[in-house]
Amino acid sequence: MTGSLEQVAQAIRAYNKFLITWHIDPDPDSVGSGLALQLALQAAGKEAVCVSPDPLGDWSRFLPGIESCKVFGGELGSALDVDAVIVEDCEPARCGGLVPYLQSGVPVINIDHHGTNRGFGEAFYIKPEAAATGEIIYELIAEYLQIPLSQPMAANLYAALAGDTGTFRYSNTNSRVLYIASELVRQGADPAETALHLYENRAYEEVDLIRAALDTLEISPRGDMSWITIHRAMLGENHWSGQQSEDVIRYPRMIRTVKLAIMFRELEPSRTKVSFRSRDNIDASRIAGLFGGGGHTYAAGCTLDMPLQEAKALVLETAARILASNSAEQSGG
């Protein structure tokens, strides 16, 4: 089911109080999206307040409004005094400590591109085709609620499509996403600043992270799988984004013989958390489903309620077998 923006305006049009959030792991494309949001609904009369279920990197200081988004810490009193919530980039179940609120009967409104969503709440828009949720924010602020698009908006929509292609290398990059990024250009957008601040804007910690995950660095017999490993305690009292995971899962992935990248984090002692990055048509979001997980055909995720050597384990065996099965049916036996 994929819903319909016209029913999500609708119901954005229906309400005056909004609370938007998105997936822990917070990443431009979720952070980005959710701040544009904000943006055009104030612009058109209405509040809204950004709420973040994990804390946010510092590569999204740069993005206009960010002073103003909070932190899920519990208790946020009057932040969820609101009329109705927007989940967006993911389905309400990602939302960490946010889910009993979201579950607690307050009207959702849910916009997504993942295609393992299955839509949730009052009014809902999935569209796995979007190479961004940034993409539908765009289309549903300037074509269905028809606010016009301020310069900090355009700057929020241009990190949140950056983000999510690789500043437009990625497979997902095609012409209306290279349309939109032109108009949100012409908004007032910066891509220099954007792409220094999303990617040569790094804390000397955040850079030797890097390092450190280097050393974990490994490949398969085969060539076809590599994987790099992030224990707790390389991060030490530094908090994680989802922009540190493109960071790091690039490295195995920019292999030559390389289709399946795997990023291993340790959440808990008995809790890991699996990222996926793929090509040649090896599907990602089939083996995260495998283990719970989802995502997209080229990037997908999954946490796994177990050790992170019992985890790897699994996963590693489980992905040579797809990955040994799609290369005999690619050679014809």
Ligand code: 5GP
Given for the second form:
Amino acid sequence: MTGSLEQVAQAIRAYNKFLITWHIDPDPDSVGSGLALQLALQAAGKEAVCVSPDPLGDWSRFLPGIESCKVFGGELGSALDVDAVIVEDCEPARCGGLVPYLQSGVPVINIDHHGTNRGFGEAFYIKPEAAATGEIIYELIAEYLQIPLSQPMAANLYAALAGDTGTFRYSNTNSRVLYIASELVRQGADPAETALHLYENRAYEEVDLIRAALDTLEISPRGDMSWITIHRAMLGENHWSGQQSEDVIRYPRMIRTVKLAIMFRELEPSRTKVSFRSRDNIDASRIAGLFGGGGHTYAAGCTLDMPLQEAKALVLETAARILASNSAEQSGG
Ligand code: 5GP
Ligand code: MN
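One more: the block was the form predicted alone; return the form predicted in complex with the named molecule.
To see the whole picture, the full complex is given below, headed by that same chain.
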């Protein structure tokens, strides 16, 4: 834990007009947390607007309040004229086109659960033990700011928790998460509807992309590492939504022997995004950190300024070395 939630609550009490933002490739945790916080601040008589640094996927359309969310396209005029910016679910450097604005002197409040975030701004709270940023936002709203939780806030926070726990399946699912989820359902969040929107609401093209992606599935000779490759051409004119990473990377991680699942995604001819999912004490955030990225122990990512093939060769070689030294350590060698 870094910083304090009380300090964050104090900063929020002190200001009146907020802009809330999150990371590029927005996911249910970042967007659900942002909308819930926006609704809570408005319920407390403050002004708040959510601004996403990247377009939102179709999956987000069911979230209450999503229609008021703006997407940053280089210009926002008076929307940027606020008392403070709340950056949640990431460090300010991951806010894409909004980074220069965040460095312009506007007060920043940072709330996150990524262990690789050291905390930024005049008030921050980084809690890596939190399964989702939504868990921290729940504590902030219900316990610190003591704003009554409405159904729209609960629906957003439930989506946030569901998103980052793989709907309560991943190793970050614990009794605290399930307790909060239960409270959110009591306030009107709908588990079945949330799952339907998150997992069974894809366009045909998105499922067709999974088919093409599966064709690229590979595995290491030892069977401990498996990866999938998304070429730019596979996307056509479509925009990649953060939710699709989960759709695709689940396949290499499904394999019994795999300790490290990787997805390579070509962003531009010489920019490659890499996603990691791990288990059995393999620290994915450490591997991502070697390439300037970060994240959590079992889910992390980075972006390399390299063509796809070059990035693949470098990452696979590095990861194989780490897996080999880890298994040598575990066998006492
Ligand atoms: P994904 O692979 O789905 O993009 O991300 C997995 C996890 O790692 C998420 O929690 C995400 O926020 C984090 N992550 C992904 N890419 C980066 C990165 O470049 N830097 C940092 N610090 N975290 C990342
Ligand atoms: Mn998150």
